[in-house]
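So this first bit is one chain, no partners, the form predicted alone, shown in structure tokens.
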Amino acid sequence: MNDLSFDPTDLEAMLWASRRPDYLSAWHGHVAFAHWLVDIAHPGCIVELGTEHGVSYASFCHATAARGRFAKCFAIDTWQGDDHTGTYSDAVFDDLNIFNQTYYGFFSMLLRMRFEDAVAGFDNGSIDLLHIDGLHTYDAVRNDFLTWLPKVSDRGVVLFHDTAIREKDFGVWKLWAELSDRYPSFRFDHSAGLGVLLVGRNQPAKLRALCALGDSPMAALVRANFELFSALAQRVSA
């Protein structure tokens, strides 16, 4: 039987406050999981593709800083918007850049460029946590995954946001259906959905246990707990 018990250290990480509570984002519902994931997986390099206001990215950075661990974090985005987010002004980047430099500038960088232009700057097998949250068409997200997959390490985790959205031309759900049959995985259905894919074979026991839950009653309970703790983290922030 899989052991996915949460000890006091886990619960502490799950209750860390959201660092960007004033920005509208479905990602607020996954903040507790982001904190827990970074806390147990200890990624040495985190890369996010598609950041906007930085709700998810700030969660990764905060979990890194809170334990005083060495890591390199990179947010990659044009900060101009796309067909799904709409366009936005330079004020979005400027605001996040000030926040990042103030709190995480000693280990975090915002790379204002296209994903395909940034990939050459990373060594193969160097990324331990990759979050894909750019343009959400099937072709776009599939291209992002295949382009960046060689950069993911042997303990790499890949996150896909918006796996539960099936309207318009969103196609993350379709790619997720393909990939989740090939790799150990776990999905959250709340807050637009989040897919957790264990690409690397060298994973912490708790992550392996999470992905072994499938659609069991325990999986439903775990999903509800992370959703609850994310809501509590927002209230702590407020």
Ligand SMILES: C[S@@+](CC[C@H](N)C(=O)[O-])C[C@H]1O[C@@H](n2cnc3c(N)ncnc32)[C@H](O)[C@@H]1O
The other form holds:
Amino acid sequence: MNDLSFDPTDLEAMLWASRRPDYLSAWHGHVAFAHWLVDIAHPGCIVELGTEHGVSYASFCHATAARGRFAKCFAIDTWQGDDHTGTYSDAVFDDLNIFNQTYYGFFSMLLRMRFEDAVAGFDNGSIDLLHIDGLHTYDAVRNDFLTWLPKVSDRGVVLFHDTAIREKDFGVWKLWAELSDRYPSFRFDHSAGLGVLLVGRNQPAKLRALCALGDSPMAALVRANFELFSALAQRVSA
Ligand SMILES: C[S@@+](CC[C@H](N)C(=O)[O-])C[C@H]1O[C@@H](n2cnc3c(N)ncnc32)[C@H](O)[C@@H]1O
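So the form predicted alone is up there; where is the form predicted in complex with this ligand?
Okay, now the whole complex, with that chain kicking things off.
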């Protein structure tokens, strides 16, 4: 089986310009995929753990707003940094806060707190798209996944950034190796790697088709296309 056919609507979403093109982030290469994912899965609630300048978060917000669907979106971060990003100043939060209020304020909230303090505020089974991009040690990312998993809905998708980084004490790759066989999944290797895990059973046909590609030649082509479209989207932004 594979009905992963990209129609003109898909291509339009993949080419939407990045909303935070000028900020330092390893996430730029996944913007086209984020736009496409939100556009086909239309999540009702999106939560991001780890936002910093908002490169990934803005792509989720932009995609939901672009079709007028307006998911409830929450970005959770101390906006102080961690052992991998290093500490940074309040200017990062202040800048993103103005951007968020200007463009997405009526459906998106920045929750400036620790992930573990925010989790009680979400109902079980309420999150359709969870992006885990906090501290990238094995213990931290495993704890984030297990803590937040009950909050993910029956059509929930969990994204893990940095699945391809094996230096220092980065351990997302190790958790990904454990999880990617337990759930339908797809992996991008560019831009530090992005893991896509279909945790909920009710998924759109295109997402199921993507995760059925495994490591086939078609999977490599799909990876290359999303990378290319992200680069094009960055050019469009510039
Ligand atoms: C890699 S950055 C996020 C990058 C961002 N997603 C992007 O698009 O570039 C990780 C962020 O997670 C935050 N963070 C790490 N652990 C945290 C925790 N337990 N609670 C709240 N924030 C945390 C840090 O402050 C940092 O801003």
